[in-house]
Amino acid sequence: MITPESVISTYFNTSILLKIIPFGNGHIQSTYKVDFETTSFILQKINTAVFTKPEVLISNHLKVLECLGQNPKYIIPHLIKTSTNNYFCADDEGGFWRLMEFVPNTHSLETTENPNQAYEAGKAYGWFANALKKVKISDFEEAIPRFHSLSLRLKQFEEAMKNDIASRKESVKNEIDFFLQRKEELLKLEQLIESGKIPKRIVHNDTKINNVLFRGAKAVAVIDLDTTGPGSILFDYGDALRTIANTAKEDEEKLEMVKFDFNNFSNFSKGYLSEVSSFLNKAEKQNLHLAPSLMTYIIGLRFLTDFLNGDVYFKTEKTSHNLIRSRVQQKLILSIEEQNNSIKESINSYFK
């Protein structure tokens, strides 16, 4: 049996290794920190279920450093080489991993403590997005194709309604018309991205609140680069608010406890367009309001896709965890709803 301690063995001597522990609540990888007597580092089993072609995510990592050169503002944690001078471990079971740095004195943060986060965190992500702002979309290949596209992920929603797997469809009609009902003005979005009015760009696709590290009060690295590839501005934008300005977690039962918290929203477009607001069209500029429903959309319907396939997708914890996930969702997009013209008006403000 491969075990985390046996890859370790092919990077390091491994009699000088203190513990590995698990780490984390990602969704989607297994991860484990190494402990050495002087330093830590970052050990990952890539789903190859998810990741069908894991190497495409070490390539594009290692493009990712490239591009910045030496001494980026932000860190981005550096690959570690295996004895053999490879960048990743493939076990003899199919598995591939790959050890990355540990950035210590770090935290991540799962909500938003105050609103100097939120303008961390808006001013982490908008430099990533400027400093790849000249790269070749050509010169990245998309891990994982077409992952924020509305129009796969609602083809996969219909083929789970469709097929219904798990006999849970009747359980969830009113969550099943709510995306309904909005799919139609969002796909309007879609179609601007995909005509070329809304242009690719390299961006990091997964921008949640818990993929920036923090040192004390300031956003000190930016981390996750699984997703990092051609996708638009709105995709990093909205994704980011979807976590940053929710003032509940992602799977919070209380649904009462769910809103989009303005003065976040307002002090993380204050960091991010700060940083990218330059380089944008006016196709994004004019729609960049719709980019935290778009976003939250998506992640709701794949929610609430996988309850309806039997929770084959997303790590849960218990029968309904993909249920409640889908609910904080919908209950955030209501808020944003609510709030829409103010949103418009905020972000319209700052291009002035």
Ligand code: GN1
Second form
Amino acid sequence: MITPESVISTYFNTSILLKIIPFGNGHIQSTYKVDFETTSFILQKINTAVFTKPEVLISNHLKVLECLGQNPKYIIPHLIKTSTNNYFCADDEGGFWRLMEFVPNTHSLETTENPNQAYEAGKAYGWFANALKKVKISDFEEAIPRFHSLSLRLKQFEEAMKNDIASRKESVKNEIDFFLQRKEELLKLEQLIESGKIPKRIVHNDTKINNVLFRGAKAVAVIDLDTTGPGSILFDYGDALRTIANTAKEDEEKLEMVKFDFNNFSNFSKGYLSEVSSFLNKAEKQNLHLAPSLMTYIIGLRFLTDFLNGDVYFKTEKTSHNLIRSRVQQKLILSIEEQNNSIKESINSYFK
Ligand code: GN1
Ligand code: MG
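Please give the corresponding structure for the form predicted together with this ligand, as opposed to the form predicted alone shown earlier.
What follows is the entire complex, opening with the chain shown before.
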């Protein structure tokens, strides 16, 4: 049987291995921390049902590192080669593994604890977009095609409703209505992205708060390049605010705790926009304020779709986990809607 230990033996002599433990809170990959006496690594088994071309993850990752050159301002963990000089390990059971550097003395956050963390995360993700602004889009392949395409996500949602495979549709009528009521408005925004008025860039595509690593109060690393590739700056800006400005966890059951915090929003924006504002075009600047709703909507819709499909995509720890996550996104959208004008004004004031 293939175990993390047996995989590690294709990289190193395991006689000096101390321990391997499950690590992190990812919803897709299986992640382990591998400890040796003096160093540690992150081992991941790629979910090949989600990433059907796992080699693409490797080539995109290497491309990012190449573009950033020596000593980038923030740490991006490097990939480690096996003893036979491969950047991944394909096991005998069809599993696909990769090993990365572990960034010592850092921690990740599930929610923002203070406005400075929001600012720091903004600087880090803004730096990432800035550092990759000149790369050739065609050098990257989409690990998951049309990952943040609203029309694709709506199609999958409609399909899930039609099939109602887990017989849950009746129980989530209100949630379904919530998303259906808002789709037309957001599809207009997608149109600007599809038409190229809002340009394609190489972006991270999964800018949750927990994909920035902090050392003390400072953001020092950007991790999880799984979906890095073609996308829009709106995706990264909006998806980051979805967790960074959320006063509660992504799966908070007490919905009254979920709010879009204006202070964290403006601190994140200050950091992010200081890095990207010099190269954004007019359409990007004019539509940035819609990004938090768009991304919170897309991910909330994906959670609801997975709930309807019987929880087959995201890892879940309880029966209603995806529904809870979706409800949190809905609550957040309501809170964003209440503050729409101030959000727009605040963003506009950066560009004056
Ligand atoms: C997934 O596995 P993780 O936590 O890095 C998902 C993201 C969602 C996120 C929601 C490949 O990311 O798109 O925003 O969950 N990744 C994939 O927390 O679907
Ligand atoms: Mg991810």
